[in-house]
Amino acid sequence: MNLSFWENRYINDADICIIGAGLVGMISAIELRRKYPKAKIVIAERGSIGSGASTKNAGFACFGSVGEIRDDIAHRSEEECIALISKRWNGLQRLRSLFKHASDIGLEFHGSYEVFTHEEEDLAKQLSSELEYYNALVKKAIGEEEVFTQRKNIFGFKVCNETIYNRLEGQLDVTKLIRSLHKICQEKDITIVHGFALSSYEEGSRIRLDFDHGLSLMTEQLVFATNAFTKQFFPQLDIVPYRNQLIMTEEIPNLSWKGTFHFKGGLGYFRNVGNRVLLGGRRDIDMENENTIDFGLTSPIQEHLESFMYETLGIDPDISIAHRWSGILAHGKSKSPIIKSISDRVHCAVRLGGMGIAIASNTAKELSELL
């Protein structure tokens, strides 16, 4: 493939590259224009809108639900759980602060439930006893207090009788987050160039990039935000992939319930997308086969959803699935983003955990730092 002398000027000779049009690549490049307002800088993402998890999530402004506070804690000390719950909480309001408007992001706040399966009832017990503690430790790490109460299943959902409320979690709207992301980047004056997916890259004078359509490019600083498909250009970095798959309903005619639900300590989620419902996760049903970086659906997780959803969450069987799709995850020993450099001019900022809603901005912000 030739460029023309026209192409070449706009994508060649780059001051900074960033691998990956998703959030971590997007916000990056926009911390990086304010720190290098004259910089030349160009995002090259190898799939027509984005390729991993940032255009595939179930738009959850999410923090933790206490149930997976929990399962942090039995791993962790509480000092990491608190480190960890206020960077997502401090990244959930810089995503905002980029927006003029809550409203440009779909950005809505309807609180979030946890509810447990009525295998899962001693477990909701234990929880809605130990509230005190968790919202104490929620309290250190965002100042926040009362965080999460108990409340009854008014859904009419199967579940068990209790659920725990955060009056503070909310929901948006990917497509018009991802729009946004799109538009402060063409204001900011930075690239995007989509269908170039690297193959390779060779530092010399410069950087060299070579693409799968046989395009090469130059740099002087290169960025990998490529989440959980690093790791076929950093082997030795600790990410381990997940597939997670997701089916949506149509439209359904009053709908009665609004807001954002986990169950399973954070593995399934669903929330309502509109008239719609979103229901997603449950990796942990064929934990192997979902250790992957393909994308695609399979029998045993689709069933589950789907059972889940007609049976559990009570949808009329009249109503069908309209959308099903997956993305894949980057998880690792620790929650933390992996935020390095590998040379002096090529770094990465990935491993986002399934957090990239709450984590995109701060990760973008500490790798600006790094260049």
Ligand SMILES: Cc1cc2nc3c(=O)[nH]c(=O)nc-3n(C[C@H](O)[C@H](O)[C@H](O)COP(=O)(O)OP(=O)(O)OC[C@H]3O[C@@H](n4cnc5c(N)ncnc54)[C@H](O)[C@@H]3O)c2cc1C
Second form
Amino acid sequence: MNLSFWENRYINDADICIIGAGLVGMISAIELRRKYPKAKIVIAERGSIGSGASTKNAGFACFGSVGEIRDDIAHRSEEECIALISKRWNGLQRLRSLFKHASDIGLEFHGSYEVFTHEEEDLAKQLSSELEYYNALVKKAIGEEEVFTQRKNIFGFKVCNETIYNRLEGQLDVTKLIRSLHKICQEKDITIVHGFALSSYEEGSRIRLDFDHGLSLMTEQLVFATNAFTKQFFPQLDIVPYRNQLIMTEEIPNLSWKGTFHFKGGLGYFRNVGNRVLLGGRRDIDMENENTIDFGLTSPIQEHLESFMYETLGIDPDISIAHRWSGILAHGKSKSPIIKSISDRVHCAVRLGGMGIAIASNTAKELSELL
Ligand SMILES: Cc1cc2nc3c(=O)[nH]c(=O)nc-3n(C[C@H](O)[C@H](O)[C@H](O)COP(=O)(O)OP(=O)(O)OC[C@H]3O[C@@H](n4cnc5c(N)ncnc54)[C@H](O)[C@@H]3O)c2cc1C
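Having seen the form predicted on its own, please provide the structure of the form predicted in complex with this ligand.
Zooming out: every chain and molecule, the one shown earlier first.
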């Protein structure tokens, strides 16, 4: 494959080339455009559509359930937890500010609920009795009072009667989010090319990028926004990829509830998408096989999700599962992303986990400060 003069002029000799067109790649490009109004910015994405997490996720606009915060506190200091919550909250506001209307990204607020299975009854009681503590912690992080309250399970789910309600969490429409980001990139003269899988790069007077299909491009600055897929280039980075599988029902006439729901300390989650139900996660059931960079659906997780959908949530067995998919996230010893310069001209903003929607925009802002 070789490029025509026109194609070459379109994508080659960039000032900044970003690898990966996920949330971080696209928002980084938008931040860099603010800083460098005249720069030639190109995003090279390997997939024909995103091939990571940003087009596969569940669309929770969340900053931490009580169960997740409790787990965080077990592994890090209270100050660190407050900083994490604050970062996610500010990140959500920053993300929202990229768009004119909340409807551009389908952002809706129906609150979120943490539900507990019957085996977790003791945990449910304990967390409910500690809400004052968690509310005080969240107040320190975001300045809001009484974020968590106890609510009865009025949904008919076969889980404990007590749920913990978070009045500030919301949900967005991932299709609209991606489409709106593409639109902004186009308006800001940011070029996105698909089907460009970077295989290697070499720093010389400029940086040469070699792609799987045999094309080479030159750039002055290089940014990796490749999240879980970054170890191929930088094996020294502490990045552990993991997979999440999801299922979604067909439309359910008269679905009686709306909102986002967390269970098992955030390892499982479900929500309404219009009048469908999306359910995903629970990699803990088969951790060994879910710690992978490969997309795919497996029987243990799929069967568990289906049984939760029909038996625990009580979805009518005549309603079928219309969509199944998986996505790949990243984690490491720290819950914060890795945002750093590898050399003077090569930088990365990677390792976004299960709250990447909340932290992508701050990550992109911090990345833009490196260039
Ligand atoms: C199933 C699932 C559910 C989730 N649910 C939520 C949620 O409800 N709320 C929330 O806040 N977060 C959620 N997340 C997490 C969130 O989606 C991610 O943290 C976020 O999208 C990460 O964005 P990113 O741009 O860093 O990575 P990605 O979206 O993974 O983007 C990286 C891109 O780099 C590309 N790439 C990789 N290697 C190369 C290469 N060599 N050459 C070219 N391109 C390359 C990939 O194809 C990919 O498109 C979920 C994730 C998954 C998988």
